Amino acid sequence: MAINLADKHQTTLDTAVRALHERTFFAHYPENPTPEVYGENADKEGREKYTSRLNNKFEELLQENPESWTGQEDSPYEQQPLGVKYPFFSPETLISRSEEAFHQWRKVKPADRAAILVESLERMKTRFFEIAYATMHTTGQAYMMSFQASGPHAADRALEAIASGYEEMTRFPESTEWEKPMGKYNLKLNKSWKAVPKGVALVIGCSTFPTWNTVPGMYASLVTGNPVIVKPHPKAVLPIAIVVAEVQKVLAENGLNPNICQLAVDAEDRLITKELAENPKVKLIDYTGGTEFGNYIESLKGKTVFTEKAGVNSIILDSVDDLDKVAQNLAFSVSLYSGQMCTAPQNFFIPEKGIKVGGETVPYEEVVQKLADAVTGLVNNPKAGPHILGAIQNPATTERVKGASTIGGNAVLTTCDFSNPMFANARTCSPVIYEVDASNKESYSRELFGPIMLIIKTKDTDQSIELASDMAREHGAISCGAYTTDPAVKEKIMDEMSLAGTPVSFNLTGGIFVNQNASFSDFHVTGGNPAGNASFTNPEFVIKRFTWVGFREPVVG
């Protein structure tokens, strides 16, 4: 069935498995959208394909007999409906088709499943630019982030999940002859083992990263033999619909039921996520999104659940070599995609006596002003601002930023709408900065999604560390940035934040930022605090999707 694909992609799989172990830089899909890599006309053709989708039915899916057609997406750049309509199916239909497909898919050998899935990523690669424009106009990400995050970075995360699942399912021999010496005779048994998938899997996507956050769970379930129902956020369907279409085509070409991977969309008058999640036939759920709904997903009985929810991310400032470089780096981090990233920093802990800069103490007020000036400089840079900030995906985020004064702190920097030279109607707002007292924990102990910086004045760095670790333990954190030139302080931060299940980036300046996670090297979310119960991609992310079952019988003769 997939023998030719197994041969075609074995080197890729072997290289990806090796990269999992080495944790050094590895990227199978180039992140730079250059004509030399992707072709002279790739960008133009991708834009034209995206444009041709507008106000039309998305008819690429190999899912027959839709009950209706539905679509709810709007462009944050143009604030107009995309008009793309997707086939709607009831949860009963989706689950019934998944169950039927399950019994075919689970019998495909792991190596062949992995090869089929790698082939789907190769097909996805030919559509990176189309996916980029679809991502721009559903999420508000700027063009470069849309291309990288939804294209090559997502594909690498998917490949990472495939490689991890492939390795875990081929870790042990399929069979062996077992012999136990008993003195005058030996006991002999033929033993064999099967990795048995758990069943129908549901992947619930988010509105801001519709492929990057969806494909790890999607491909982890598929490679381990589980059929998948992909349920995107109703405002960000098109990018992942393209990916699902490519998976279905490769399945069909290899004689397999395309319903092994289905797209499920909400109708305007029928939201189906809870119906799908609560169905007892759904055994696996991957979820990315807000904490409240994530807690509900985690509470469901009889499910194996993988969640990434909200976190309260911190920056700890103690001592630096170059404050200007640090301020520029942090300004970029809070401005990137207007703070609409689960890794974006929110709480900035600064000692009341200031911080050491090259041996000199810079007062607290001056540190705060440096941060504000760096943000203002970036926002007002016409060549950088629009490309870094992008647009706001959800109008509620704009309202949250504009209403940030209700936090009760002292305003250091208030928001402004800034103009995007390419999109006059873009929904935008710039970062705000508010100072809040360390004693007012309520004001900074929840995620304020969007470009909101809270400056928290602490007694000293020890209190900064204590508060940052408390926030992570109690409310979750997905990232933490720390700046110190003192090895003892660094060790204390590492110790406290590791106990709080939070990764730390130390002393970042220049072109690397606390927001970024690299496939095959960085574990995204640890599963060790309330921000999520899973991490992609570690072994647990795949081994909980199947069960080892053994068979044995005496050797005859």
Given for the second form:
Number of protein chains: 2
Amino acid sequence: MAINLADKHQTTLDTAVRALHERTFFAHYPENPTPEVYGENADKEGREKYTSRLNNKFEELLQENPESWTGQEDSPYEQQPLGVKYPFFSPETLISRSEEAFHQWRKVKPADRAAILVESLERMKTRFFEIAYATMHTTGQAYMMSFQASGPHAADRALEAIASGYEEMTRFPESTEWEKPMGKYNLKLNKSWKAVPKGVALVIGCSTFPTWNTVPGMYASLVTGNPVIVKPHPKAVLPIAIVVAEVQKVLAENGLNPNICQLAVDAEDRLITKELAENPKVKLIDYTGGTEFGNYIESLKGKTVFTEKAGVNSIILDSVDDLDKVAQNLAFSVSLYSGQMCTAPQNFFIPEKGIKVGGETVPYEEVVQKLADAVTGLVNNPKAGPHILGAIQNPATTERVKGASTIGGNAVLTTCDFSNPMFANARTCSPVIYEVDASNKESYSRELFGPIMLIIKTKDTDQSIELASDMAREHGAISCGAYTTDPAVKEKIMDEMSLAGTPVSFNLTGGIFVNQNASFSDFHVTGGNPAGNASFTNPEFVIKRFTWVGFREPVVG
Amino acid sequence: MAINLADKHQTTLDTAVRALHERTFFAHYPENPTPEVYGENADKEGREKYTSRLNNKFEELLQENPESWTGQEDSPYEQQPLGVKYPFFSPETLISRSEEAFHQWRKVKPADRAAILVESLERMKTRFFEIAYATMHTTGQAYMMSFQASGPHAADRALEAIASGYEEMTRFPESTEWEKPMGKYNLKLNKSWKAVPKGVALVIGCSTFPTWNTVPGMYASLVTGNPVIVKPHPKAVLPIAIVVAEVQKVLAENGLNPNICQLAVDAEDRLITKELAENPKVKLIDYTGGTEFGNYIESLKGKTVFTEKAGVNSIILDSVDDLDKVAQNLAFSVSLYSGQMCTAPQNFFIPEKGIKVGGETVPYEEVVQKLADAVTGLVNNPKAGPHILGAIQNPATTERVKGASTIGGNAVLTTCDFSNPMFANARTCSPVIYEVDASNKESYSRELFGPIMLIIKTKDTDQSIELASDMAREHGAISCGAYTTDPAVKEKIMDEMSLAGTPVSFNLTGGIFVNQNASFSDFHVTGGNPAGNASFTNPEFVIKRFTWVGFREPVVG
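Switching forms now, from the form predicted alone to the form predicted together with a further copy of the same chain, please provide the structure.
Time for the whole complex; same chain goes first.
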């Protein structure tokens, strides 16, 4: 390598591997967009860079001879096209270039691959603000989330995948001498092992978290020696295009083929995801998005597939110390990015007899009203609302929220009109609340993507647990929040939800929310229910990307 | 636990985990059936115990209320029924008992589960000789292989699975305090994680290696907290029935439900494998056997499946030091257990211009003749032949060998008649050899189970490598032997076969054979080609059997 990147980044790698196993707080990339960390002009320069890209070709990629230029992004804040054009390549071109690059990349040692990839994250760090504005204007996330989720949090998830892959690939010896006592003599063999990458990898991105949900699979495949084709959602390309461009530059600087990591943008009249996914040369697929397409991806034969699809996330309310604090916390969770998160809660299970608050029973109706008031209070707080809700990525989400009355049940909060003082044209939508009965299972047994809160009146907490667990088992779940001061109830929730492969956050109030998962500590998605078959980042997420193959030969002499 | 098994076996477990990562020679169970290790009367007593079982009910299992008694085993050495009858249970009974046992077993800590399972192997050790005779008279293996493969080697593979599962389940902390600096204050969460087992596991055995191929999946599922239903091949029940009985006794002694590990024998008029496999409550399946049924198992939805199917194993002959030694080694490999091993070589690729022997070229025809002579020599050696060939498990194998002339090509060795001086009625068959041209791909692109050796005349070693690699990629391979004195050729073979997910043994002569894989050092099957999707024992083999689920809650005060 041009510079000795392995030396440069060994400490980062070792620290990251240790963090994976300690699972205490660890972040390599600071989440605070403060000038003290990122420099006085970083924000301004990032915004300018973003603005300068509008209505221009994105020419940073090192992929040669595009067949055409394409781009379909719109800003949810401006409701007008970004006008950025990306090079288009046919699936055949992408795959043949990937195959060619494979035979170079697979021969690079795991430690060197890991170092090259960490270096690319360091370059990405210098562009966090530009990525943040690109994220705002493709996903509709508010500024802070755009910065954190697409910048430092994504980079830490990528580092996590690199660290995990590096650890797994170096977990068995490269070679050893095997000596078996046979009585009169010893049998001696020289043995060696290779962690053999599976081949061309495809990573299919989603429209709401274009880097955060893409980089784990992308870096996991890369570190394990597989060339990657990154296929972003056509409505959210720019943030990940910047990351791919940085990876390509680091590859080229180190004498490697930049096609080891390619960007594959759909042409306006030609969607290429299925063609790529079905190509027999594609061996690995990472997918984030809707359930229907995810099930199709999982059904493809001869591929190793990692999915994150949709889930129905529950809140179980049993007993609390301070109901106001709980209501505020939950109002934030449903409002954050207008519920456009795979971890956002949807189904709130409340016993018909109410819940215990500091020993006293608060009736069901009062609990519901507290929740509705907390949502209204948050939405109408000009210092909070716009910064939490952001904008709506897809017009279909607004339609879904507006049409939520068709779910049936009682309307508790139906006004979703909300305007953003900073962006007059923003597509916005605040949470609506409907109340349904536990018996009306159909109404709450699918994901209603967006700020839709369903309150489900149950007989008691046991029924709440049973329903939350059934939902997770049958329809998937990525998060669960539970409020109880009773250790026996807590134990029961842990047991039932663990069998449904769903992590549980207990009694969250204050500045930590059920939607948030910390790199190096919280596994994101368990793989244990229909919400997805993969987990950021457990060992399975990397080891399925390569095969251990052994060689042996008698020791001569 | 009644006795403190965790203390008793901790050293064994720790040593086994270390051995997995050192991959030097390690065996916990001695493979030599010598009185010094196993006691003066062990062999005699084992034989007597075996004999006493014939024409009797097998009443050692702790599974209550059988619906009927069933048994279909025949001895390949005697060609008459064993007459052992096993309890029959319907799939519904087996699965509902398994579900019930699950909720007890999953709550036992991984270290305690591991200790209980190691204890069961120690009990199995006391019955190695009985298992050996049971294996001889169900599979047709010769005595030495029956002892080693079904006894110590199987127990070591089981210990390997226990060690790997124990390691993976204890690889992340049970709990930790997570503290995130937020500037003015710190966010503090108590976090904990559970490795949650997936549920009822089914292990489907094969007729040729009833314990060796069953215990890895069985112990891997058990150690990770899943209850197991062991479904043996109806023709090879007794060896694994003894193992299951020992597991059940240790479970019961420790106050646990013996149904944590059940034996499921087919009734004569009712095969139950598909009914078990398709039951939605069955979450994990381990399968060893033919490709067609294996593909069906792999196609089942909603299951995590581990398979070992069939492969087409190659020998590549390029250049050698001593052709006689090579021919003897290969003759042994094709003759061992009459080729009824998944690791037995079938396709021998030899360049039409011959091979280099110590610098001189030996013509193709002479190489073929040497191989044929070595096979004939071995078969006709009364001190070797019967002890290596054993008997034929399935009459269909004999038919296949006898009908091998229909493959096409030149007959080199067609006499497969062979009689065993110790068992006059034994079903036997020695290797046949046919010569086919490289262009006649169809003739050598499927597994011909049994002692069938195909010699494929190639243009040169490059074509040999290409064809061996194609075969592995398209039809699967579990082993590959290669003979070359040229480092560049060796490098090329390693590279090509590694991409085809096939381990390679180079230049084996003397007392080590391509068919043999050592526990704790050689991964058995890579999972990287159609011969199977699982590997004994890489981390993937155990981690897919459970899910990591996390819990968190603010630190109070």
